[in-house]
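Starting off, we have a lone chain in the form predicted on its own, written out as structure tokens.
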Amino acid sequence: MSEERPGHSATTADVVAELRRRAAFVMVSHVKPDGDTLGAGLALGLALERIGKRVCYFQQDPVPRTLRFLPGAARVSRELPKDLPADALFVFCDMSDPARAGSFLPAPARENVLDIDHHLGNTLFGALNYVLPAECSTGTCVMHLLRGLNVEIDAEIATCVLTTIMTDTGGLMHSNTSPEALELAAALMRRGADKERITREIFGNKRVAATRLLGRVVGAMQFGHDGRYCWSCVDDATLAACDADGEDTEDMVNVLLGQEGVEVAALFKAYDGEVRVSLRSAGRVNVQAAAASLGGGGHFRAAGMEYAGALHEAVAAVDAALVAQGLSSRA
């Protein structure tokens, strides 16, 4: 494999000839999976299926319970394959970092990765990186590489791709969703998507214990900045009291930046032994930069993190790091 330039994204012929060439593949997600990770590595494994490559999917955590309607879901795994072969090509889906895989994962070598991303501050890591942070999601980037394989777009593929389009725009409503975004996922529908399907189960259909979840988390929320900023904390206490887990958590800080006034909000998740916080912005404060000050990344209006520290420490330096992106109190 030959590396593209330091800095640069691999041409989609590029990475095309690349995937003809190998007859292995590994499609990774990363740790707490989402629908782009995993939708986008199904799509183009089940694409390489079909034009006769070896493909596996590795994933260190569980499939999510939303996810678990997708076409392959089950064949994922944290276990590789012991005779895999040592050409095998690892293809990192919606990763800005390799570390995002998780621990359980061998580290290839370098010129076995190609990193497939739509995230801005990807470190570039593999020796073929097709990285397009104009993209609405992975899934959408991994599109274009369908096109260029020439493989026939079936139900399952377009279901895949779907919902990384779906989940990623937060069911089309977010910023990222682009005249493209709405052309695209019109085409993947006359495919076979089942748009009903994945609406209903990464939208709708919530359990119980995520609603009473969600009700601790409003009745728990903090404003900052004259109304600016909201935020909430969900901890192992608050979970154990509603009967839920971290995946009831998904797409509640959403709901913290709908309060009318707000611009940026924040979800801590002090849970497992470990403090996450997801951010959210309504256009004018780029929460991945300040995610990335922190050690973490994502997108303008959407970002996270891990924090190395106490809960109390987490909300002080969260909001120190949205100031210094612009966050302020009213005049």
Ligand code: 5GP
Contents of the next structure:
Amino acid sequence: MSEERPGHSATTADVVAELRRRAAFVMVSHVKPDGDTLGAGLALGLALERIGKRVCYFQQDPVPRTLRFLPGAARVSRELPKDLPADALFVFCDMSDPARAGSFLPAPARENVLDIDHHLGNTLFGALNYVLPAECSTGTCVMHLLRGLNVEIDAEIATCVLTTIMTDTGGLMHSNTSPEALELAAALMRRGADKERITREIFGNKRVAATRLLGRVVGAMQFGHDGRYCWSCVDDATLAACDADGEDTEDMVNVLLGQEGVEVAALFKAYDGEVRVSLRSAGRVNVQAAAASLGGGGHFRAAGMEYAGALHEAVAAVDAALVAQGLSSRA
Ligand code: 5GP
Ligand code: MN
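Now that you have shown the form predicted on its own, what about the form predicted together with this ligand?
The next block holds the full complex; its first chain is the one shown before.
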């Protein structure tokens, strides 16, 4: 993939030198993990283990059902080993902000933090920040490091990296599916990446509960701004009625965005004691900026936030934030 190194990003050589210098690593993925945060951490972690490093995998939330097939997923834990060396490097993957790792992780000293990410608005919270916003996934950022480390890309590592690409490109469909992403996907398949398994586990094989829930979400769709905005809600009662849980809402916001004429979609998720919002844009309205104005973040076309307030307040606040980014009714 083509490399982009904005002024604030460390060079590949600097990051590779630091990886070689350290002996122990904690790969950190974000809460509500997806295939990019976990796949990127596992890919780099497995590669570091292959060259003799000690690696553990921290994640506050359990591994979602759809990602349990990932090589190494069973090793993910919300606890750190008692005998972790003081100079272990904490590698935060796919997070614009360290708070995304959750509250269980004891905050590491900044000198022990490497931040690998591709989000707009990354807060550059590490001693080293490897932030490449032109990359389609954090896993493809990791690929540059694996090449620099000169480690062999085996089938397990290839499956982890391909999972990051498939996840963040929506199965090679989103606008970030560059020729470089497709070329890398092909190269990873030649290394033994199990694309069939990734497709089945993440995009196929839906639980009946999830499909019932999708029916509810679609049934409750609302349209605004002359049909350019589509939104819907899921709450505890809806989940219970479908025998579903929060993992089953993954990707549903894309169904809302896929409706004819829709420019922006929002799914409000009011369950498990919080209100979270997933935003998607067809490309004209910057949902990252809208989410950031409400304390969240993400990418131009895919962003999210936790809203500190009631559901109806979140609906009004998100509408206003989207209007501020140019969502409007036809003149
Ligand atoms: P999703 O809607 O799939 O949960 O998230 C879409 C995008 O927004 C992802 O890139 C994710 O990292 C980002 N995102 C979701 N929630 C938050 C949040 O609370 N804070 C920040 N900074 N980014 C978020
Ligand atoms: Mn990502």
